[in-house]
Amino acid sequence: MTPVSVLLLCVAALLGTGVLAVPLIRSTRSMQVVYGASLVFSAIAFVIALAYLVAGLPSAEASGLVLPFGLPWLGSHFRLDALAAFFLMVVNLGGVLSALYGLGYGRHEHAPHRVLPFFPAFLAGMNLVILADDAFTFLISWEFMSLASWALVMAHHRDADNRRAGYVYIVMASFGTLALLLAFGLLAGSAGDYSFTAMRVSAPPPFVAGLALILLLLGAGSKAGLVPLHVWLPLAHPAAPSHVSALMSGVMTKVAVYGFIRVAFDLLGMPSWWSGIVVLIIGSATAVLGILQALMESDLKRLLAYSTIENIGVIFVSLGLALAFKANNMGLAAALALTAALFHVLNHSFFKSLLFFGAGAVLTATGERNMDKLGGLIHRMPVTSVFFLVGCVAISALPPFNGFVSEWLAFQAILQSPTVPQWGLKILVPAVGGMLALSAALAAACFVKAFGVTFLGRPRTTVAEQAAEVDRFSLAAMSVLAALCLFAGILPGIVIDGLAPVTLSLIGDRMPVQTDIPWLSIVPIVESRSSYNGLLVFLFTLFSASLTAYLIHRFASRGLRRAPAWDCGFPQSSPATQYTAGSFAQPVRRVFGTLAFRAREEVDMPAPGDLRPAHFVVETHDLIWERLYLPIVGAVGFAAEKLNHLQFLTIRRYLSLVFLALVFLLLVLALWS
């Protein structure tokens, strides 16, 4: 059997598991059966994709299969190449660990009958999107993935906020699918051949390619969370169960990135240099606005959701650089930028899944997502706190963990921009680099807040004080992800060489072979420009920290003195006197809030002698929602009200409308031909 045949059997098995979950719902073993089967089938698919990528087969030897489903004259085409193999690894590794986490977390699920049937179906949908090799199969799989994830978001539908999240999500998902449908229609052209093979050989005219790119950004960008199409993401991701949140944030958004890469780098042909400018502007704005929103949040899962928007922005900045370099025939620089994007795709799937698992553990132990009601959990959940700290350090792009390497590669790609001939890119790329640096600094501040307010200090509520460590399945899933964050950070050369078949198939070039470089260093271009050694950084950090701890314990005074902690002049011992999520973000809010959120602070301070408590109120606004989406909602409501009388027409008028619509479509077809 070919690899793609085995992968499709795994997909069929996942779909069968979802169907089997329905009659097993009332069984006490249903959770173990569904999550166990999902783990096994995802693991098989992961191993096959990993073996294919390691083999490094050229794109000409891609494994393909056509099934007699779908459109009668087209069938359903499936194909496995290096790009698909890499994203299948990301999807199925996320599926394995989410299923492992679900074995423990699922015991606390209040509505398992609304989760178990759709969990394996969601995994199957994401696999089908990546394997699809024609537009019809791709769009059907895309919609199936969207509907399965929507059902998981609506698992707790009795909550009004979850219902609103599900409604916004399904509307944005439908809009994205429509945009992708139009993009594929443009690429198919008047010939109407919707197979990806035909689209590759028929290079579209520049105007059509540009229009298809804009539609692609709308379609894939709405699923990935690009600004201003991100409004569904901070609503839907927190609403889902935590292991599903990890899949949606750490994996499903990468399927959207795959869709963009597949079309922009594979089907559209040689890009125009201005396409890089469009993607760079959108990506950099997404990165900065996403992390600013995250800093304003006190809900732990919403903070992580907004952070996903920032990381998607980082990925698209690298993709924009790759498009610009590819358009100028700068193969090595384009390969560097694309490698940075793919490396960050992998890294984000690691540390964002880890952080959502940690947030799920906190939610299981305390029932709270509001950080201002937590605190002191490092003493009650020590293992979870260590794993969550690893995720915070990794996502903050601090060495020796993996987040640093991919962002460092992105900055190395930015440094190649002076050699591009277009002055627009010469001016824009350094500005984008500054915005990327700003987002990295804000991300570090954001996750200092997330970890400090949640795990450090004293418990602010009874539930935080009574919290206990979670089950061994959840801890095992988090431990694997924490180890992967460290491994990819200290041995990045192995990952970079593993990504070489992808860049060779899409760019025609690759980064230098990294495993041949002494001391396991990585060299993006040439060693005289820059290099990095994650293993040496890790060993130095470990040695210096151990030496410092030894010297302190060896030579410091052994005398012990206990005294009250410094109280800043407020001797009241209430935990309410600690820093909160809002107070931690106050300096950033005062610098950026007026412009980005129209933030306003109101203080009601009673006069001396007045026994009323003081009140401090912060008011922020989501300007994109208020100025873009609310007017659209109002316009749709107005139009629907005015067009309501159409449902009361006579049969003759209905027939006239149908006739006019037919004439209009025939005119469009005639002009198109």
Second form
Amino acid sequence: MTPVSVLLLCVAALLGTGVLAVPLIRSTRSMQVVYGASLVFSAIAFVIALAYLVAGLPSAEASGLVLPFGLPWLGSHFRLDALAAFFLMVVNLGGVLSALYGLGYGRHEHAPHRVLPFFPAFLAGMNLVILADDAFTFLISWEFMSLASWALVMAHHRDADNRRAGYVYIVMASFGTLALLLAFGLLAGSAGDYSFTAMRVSAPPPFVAGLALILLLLGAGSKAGLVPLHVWLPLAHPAAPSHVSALMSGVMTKVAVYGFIRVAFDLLGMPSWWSGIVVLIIGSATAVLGILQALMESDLKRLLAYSTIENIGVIFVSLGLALAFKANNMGLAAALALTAALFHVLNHSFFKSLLFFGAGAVLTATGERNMDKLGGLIHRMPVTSVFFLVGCVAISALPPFNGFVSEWLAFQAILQSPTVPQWGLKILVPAVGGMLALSAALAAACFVKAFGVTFLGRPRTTVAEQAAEVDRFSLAAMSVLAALCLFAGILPGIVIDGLAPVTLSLIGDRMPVQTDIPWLSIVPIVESRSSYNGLLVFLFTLFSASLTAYLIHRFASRGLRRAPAWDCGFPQSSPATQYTAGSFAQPVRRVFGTLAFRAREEVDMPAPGDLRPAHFVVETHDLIWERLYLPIVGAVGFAAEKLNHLQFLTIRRYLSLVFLALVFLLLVLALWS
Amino acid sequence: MVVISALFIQAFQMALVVLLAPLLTGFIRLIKARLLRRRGPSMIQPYRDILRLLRKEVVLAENASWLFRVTPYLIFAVTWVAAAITPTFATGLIFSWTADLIAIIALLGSARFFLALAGMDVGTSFGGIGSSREAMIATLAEPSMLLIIFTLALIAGSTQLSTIATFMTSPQVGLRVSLAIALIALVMVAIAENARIPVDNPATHLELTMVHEAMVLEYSGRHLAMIELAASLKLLLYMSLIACMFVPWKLAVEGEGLVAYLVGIFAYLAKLAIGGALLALFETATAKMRVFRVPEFLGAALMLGLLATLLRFVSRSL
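Given the form predicted alone, state the structure of the form predicted in complex with the partner chain.
After this comes the whole thing, all chains and molecules, with the earlier chain placed first.
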């Protein structure tokens, strides 16, 4: 059996699990069966993808399969190559861990029949998208993935917010698929061959390729959450149950990135240099706007969803650089930038899943997503808080964790760009670098806030005071992800070498072999330019911290007395005097908010002696929603209103309309020929 | 033998930075006092302070978590590692390739991340105010720092500090506009990062404009000693960074003899003294600004950094 057929069998098994879940729903063991089966089949798929990527690929050969359904003259093409194997790895690792997490978390699910059938189906859909090798199969799988996730978003449909989230999601998903359909239509050309093999061979004219790239950005970008197509994401991702949120944010957005890479790097042929500029601008705007929105947020899961938008922006910045370098035949630099993007894809799937699992644990323990009603959980949920902290440090791009490595690689790629010949790129790239650094710094602020307000300080409500640690399955899933974050951070060379087949197949170049470099350092180009050794930084820090701690405890006073907090001599008994999410974000809101959100603060302070309560109101505007989407909604509503008249015409008018339409069409035909 | 001597030099540097850091702080305080026509405490007062703090017991807030107790060691260790990798008196130390300039800044970012968390741990309003303001300052200081790094890296063709220092001593450098702009921006960032006047006042407590001191308000005893030492170390680190990138004279090169190393150490001490005196002069000559003027100050640094990088991107010679 070829790897592809085994993978397809896994997909079929996942689909079967989903179908099987329907009659089993009423049984008490249905949850164990569904999550257990999903875990096993995802694990098999993960192992195959990993083995294919690591072992079987010096030659980078792809293996394919054609099944006799789909379009009658086309069949369904499936294919496994390095790129697909990498993304299958990401998807199925996410699948394994969220199924493991679901085994524990699912017990608290009050409507399991709305989750269980769709969970394996969602996993199957994502796998199919990546395996697809013709436009038809790709789009069907894409739509299947969207619908399965839509059903999961609507799992708690009694909440009006969730219904709205589901509505916005389905509209945006349909729009995205339409854009992709048109993009593939352009790529298939007049010959109408929808298989990827044919598209790969035919080089479309620059104008068509450019148009296809724009449509691709609209289609894949709306699924990934690129600004301004991101509006559905912060609504839909938090609405689903937490292990599904982890899949949607940590994994499904990666499938969208896969779609973009597959078309832009594989099918479109040689990119034109301006395509890099478009992607860079959109990517950096997405990164900064996403993380600013996250900073303003006080709902834990919505904060994580906005942070996903930021990370997608970071990935697209690296992809834009890779496109620009590839267009200029700078192979090594393009390989470096693409590696940075893929590394970040992997990292984000690790830490975002971890953080969503942590948020789910908080939700299980307290029933609360609003950070302002939490606090002090580090005492009540010690293990979860450690894992969540690891996720926060990793996503803030701080060494020695994995987020830093991909960020570092992206910066190294930016430093390669003064040699590009186009002035547009020369001027744009440093600004993009600044935006990238800004988003990293904002991310650190955002996750200080997320961890500080949720887990540190004093509990603000009784639910936070009475929280208890979550079950072992959830903790196990989080522990694996936390370990992976550390592993990829201190031994990045192994990951980079694992990505080499992908860059080789897409760009024809690769970064130097990292595992041959002594001391397990990573070196993007040559050592005198730059090098980084996560392992040594980690060991050094560990060594100096333990040395200091040992010396202090050996020679300094060991006395310790517990006392009430000093707080400048004004101890405040009420936990409400602590900083909340909103107050933490206030300085940053003052700096960036007036521009990005037209934020306004109104303080109504009564005069001394006056007994009226003081009021503080913050007003922020989501400019993209207000300036872009509301006018579109208004226009669509207006058009629908007008067209509504057509429903109530007399038969004579209908006939005359038909007649006029016929005349018009004939006229067009006549003029055309 | 070569490895052992290299390891020895590395260990010497690690010890040197820790031992020198309080002296630099004390030196700056002394100069400031003299400039204000006060006598001021002796230069070794910071050592005495740290020893006294080490001998005291820790008074820990009732609901402080393990994070609060671990953070001082973590911050100190991370700052120490960063300072050990930065060239002070010699380039090409045995572990200098472990982290480049970007990684050193990110290491300091880790320290700040945990310090801000520790500020929120006890759950008092002062801790929160310090953490949130620190976060705001960092969001502007870090991008500016990165743009400065870009400028230097593009001129020297490397982000490795040793390589940059070696390049800066070579005659190819010359006078460049982008270097001058980057230096100004770097000084501004260093002032903000080290909580010095006009961004923050290291000498005050109980003032609503404070940032760094507000975060560490609940610390006492050995924990406070570690944090104070880490703060001194960070100041020393930034001075060494500026020194090794902009005035890398007399830096000993790997494998040179003992004399070169001794010359390097004296040159380093002289650079620190000059830098400290300039900082003291600047601090006595300026007033602390309101906290919401800080974004304008750092915004200027960001613009300068961007300008310097742009100059490098568009022109080979500027």
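The model shown is predicted, which means the values in this text are computed figures rather than measured ones. Residue numbers count along the first chain shown, from 1. Take the two forms, superpose them, and find the largest set of C-alpha atoms that agree within 1.5 Å; that set is the rigid core.
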Core-aligned, does P613 move its Cα 2 Å or more between these two forms?
-> yes
Superposing on the rigid core, does the Cα of L646 end up 2 Å or more away between these two forms?
-> yes
